[in-house]
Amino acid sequence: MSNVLKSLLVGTALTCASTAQAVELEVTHWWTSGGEAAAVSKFADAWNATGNTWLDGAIAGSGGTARPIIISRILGGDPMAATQLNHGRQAEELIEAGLLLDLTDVADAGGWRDIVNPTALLDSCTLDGKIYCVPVNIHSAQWIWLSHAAYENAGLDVPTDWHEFVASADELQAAGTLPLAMGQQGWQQSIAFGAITIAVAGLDAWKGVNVSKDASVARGPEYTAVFEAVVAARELARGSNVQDWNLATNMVITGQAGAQIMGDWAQGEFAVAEQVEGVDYSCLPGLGLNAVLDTGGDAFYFPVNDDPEITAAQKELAALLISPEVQVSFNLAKGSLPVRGDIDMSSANGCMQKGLGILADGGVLPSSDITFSADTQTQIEDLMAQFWSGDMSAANAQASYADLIESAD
């Protein structure tokens, strides 16, 4: 066993036995874009450095593609050793069925309740007082990414908020540039809807719907303005025929599009393309109007198995994923924020520093992975796919959305 892992185990005072010999663990995830692959390799390298082996089980596509495959394998008796999911309610039924490993002893030994910030991330891994996942990052979705090349080509200043972006659209189009890159998938369109909601309707209305599940707010004038804004935005995205989010990000990187609304994981793609924040691109949290973060993100769960050696290795990996060095290296590559509040992130770029500042100021919101069930989220994403890609009116989309909120669980 390596000195790195020995130090880790001493530091966290793990009560479980360390593995007696090298162990291979299959780890499933959906991180397959260039930036994501660079980030997940930080986890794999750290685990392999202990003398164990990370067997990469990447699943191409988005989380919506990967999650059913992951869950099916666990339910079908062919579990992986560890798997990425979003911390929140996605694993509730697996936990209730006794299929996921209880990590409470690892969390207690490592002092996770003292270091995870915000604490809601660990709460979302907790059911009936027991901790079933290790959160590894904080992702927020309320960002717009702007191409300096596109604006320079059009002879325009780079916008500083959503309203300036919308106002620039005609001149971008006149210069032959698509204003808004948008992947043609419901989850991406749902992210854009949520970001526009916070920018246009404001935080109180957003909380009324997403936290309190108040359908009257969803039917109200603040949300009417949101749906009308989305109608305008979808026109700015006409001609964006890519499917995957990273292909839409590439349109911004290459100057084919002026902007993209996407989560902070887009930073990984800019990093792989060797673009520099403030020089090649700009980032605006809250679309430059309401600088907040929703504290979503990724976590790793560990399916139960009958081999004590595998179980011990699973717990070692859980501790490793949240260790200070691994948190820094992974999140710098991923573009996300670390879940630890006690590590030095001074080397992070300007976009990450914006996020860290918002986090420090307490400008955080719960993510939809926490507030809505997976079924409700799927229904919303399906509605958004229909709304963004077709000619559904703002009024009809708002009515359907309010009905979903009224029945949301």
Second form
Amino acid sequence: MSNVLKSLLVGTALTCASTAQAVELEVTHWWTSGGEAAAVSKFADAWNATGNTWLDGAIAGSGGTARPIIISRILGGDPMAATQLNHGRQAEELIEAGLLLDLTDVADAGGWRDIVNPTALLDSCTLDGKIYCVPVNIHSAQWIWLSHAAYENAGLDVPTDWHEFVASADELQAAGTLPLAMGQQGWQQSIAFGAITIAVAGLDAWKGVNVSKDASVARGPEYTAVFEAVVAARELARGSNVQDWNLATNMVITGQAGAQIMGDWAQGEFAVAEQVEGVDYSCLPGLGLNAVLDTGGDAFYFPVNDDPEITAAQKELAALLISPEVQVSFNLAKGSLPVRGDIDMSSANGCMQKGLGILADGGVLPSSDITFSADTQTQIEDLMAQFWSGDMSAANAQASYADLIESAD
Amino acid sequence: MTVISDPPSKSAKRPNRLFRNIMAKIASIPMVVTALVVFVGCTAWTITYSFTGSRMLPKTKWVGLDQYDRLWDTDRWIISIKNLAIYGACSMILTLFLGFCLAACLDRKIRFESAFRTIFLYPFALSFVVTGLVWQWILNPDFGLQSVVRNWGWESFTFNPLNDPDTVMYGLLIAGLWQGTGLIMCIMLAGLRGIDDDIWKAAKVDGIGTIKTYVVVVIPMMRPVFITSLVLIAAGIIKLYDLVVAQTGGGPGLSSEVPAKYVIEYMFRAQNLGQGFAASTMMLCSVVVILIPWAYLEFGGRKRG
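Having seen the form predicted on its own, please provide the structure of the form predicted in complex with the partner chain.
Below: every chain and molecule of the assembly, starting with the one above.
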């Protein structure tokens, strides 16, 4: 490893001798599906265009696989130049241990305080008044994606909210279509649970549990209704044997399944398959009932480096990632919302326009990455994995969930 | 010169013993230090920090037995333990049984013995990750074994162990056996070759049947070989992790979770080192509980005998 590093450094030194300030930065991320890879290449192209070199460190698997690798590399003294993480509390302890670069001067120079919308995004990058990450996009999880082909095949109209979808499920099944595609992984089931909660229980109950961590709300009647709705939904997803989210999305694209509850990153898969919103598929934010979105997303963190040249390049890259042109091209490819409200996104399609509208109206919630620690989230995901794929009763699941909320941090 | 009087001879002998084979002892120092620091030291460190509330980074914030309370209160951990018990019992018995049967068959002086030996041993050359992926595809109902048999015309054939919470551990077991039996077979075969031909002749003279000779005479003689196999299989069972990750990812739901996976995920994905350390300490305890009585019987008994 150190040999590779040395040869890289030598290589960098050689290029330095010829061009003025070409620096090679290794950037790790877990954007590996078709749509995601297309999006990250926009960053790489923009960075390479400045005369520097983007060394792509894609880590296959979802964040759950990639994050431990990234964190152990930072802790183990072999830091990359920049890395994707979800903003929120994932990097909290790394910041406290002084392992991440303070970007406050870049942020002040770029006026991030004024341009980042919603400002909560920047707050989640901030610890003790200093900014440690660049938010690059906003992802929201509360979407349902509907396949027009599946509904045409069954001779039905495409539903406009969750209740209509549930009502249409029997006829879909009769037409040989799986109503709900669901990747059998805890985080996906957790997302579906969260989306159904906002749709069924409403915002106040959601905030009571997710923000105030009030276990009595989680034991209350609103949440009983949620768990019963999930029991109904898991019957609709029986027979969905895929694991990865993009395979589940593919079932919707090909019309094998009627719908999928998944974050707006699913949009990228539809785009890669050259499907058109409103013709081939529909999207309903907040499952068509409560049109609010959470503001999770991706951010880039820059581990502290001894080499002043690399540190300067890191800051340059940080400023580039949030610059208007890069924001537009990246977010159009990824299907996510930009982190700044002052750019022209008119070329975005219908789903993104819906999302932008909700953002502009201020219908935003903090994401679970921001409200819960990774530990609590893992426990909730474990419970959801057990609940969705087994035959756990709604009452038992609710009791376990309330216990988790009680000890959550 | 030490022969002259007794007291100096004793004091001279002691350092003598210490410095005997001095070069060999110096040469083994790195290994001894490694064993002490890496195995004993890190184990002690892990156990110590399992009593702390460490999250992403180890911190000495003592919480007593809280991590263990939470561990034994967690469904996922209980499921993991049960799964490992099912997998362990089946894997232990079946690997020994199949390994011995295969070895005995090869030992009957069949044709193409070396070809068969290579075929049976070949899966062992593959990593668990490859094994897991291959068997995930073979057991996939849409393009694996089930669809092949259905295409042959047997439309009602259903074989889908990996997507049913009740059978998923057996789906893992098939892959584990496929991978591990070959090695045990080779060890057993070596053991069988170590049995003197005269034993077989004597059994024949006494009119004992072939199978009975195996069970009554040969197997007891192969005790050391069985012990070796047992240790190898047991070590494989306890550290079962990569096969699960590659083949099922712990699913459906939590139905194929195993303890090692719990440790890894709580240490790194949940960023809760304390909880992961508590779980790994429990794994160590279970190994120790099995190992100590066995070591006592195996080594303590021999000294007395």
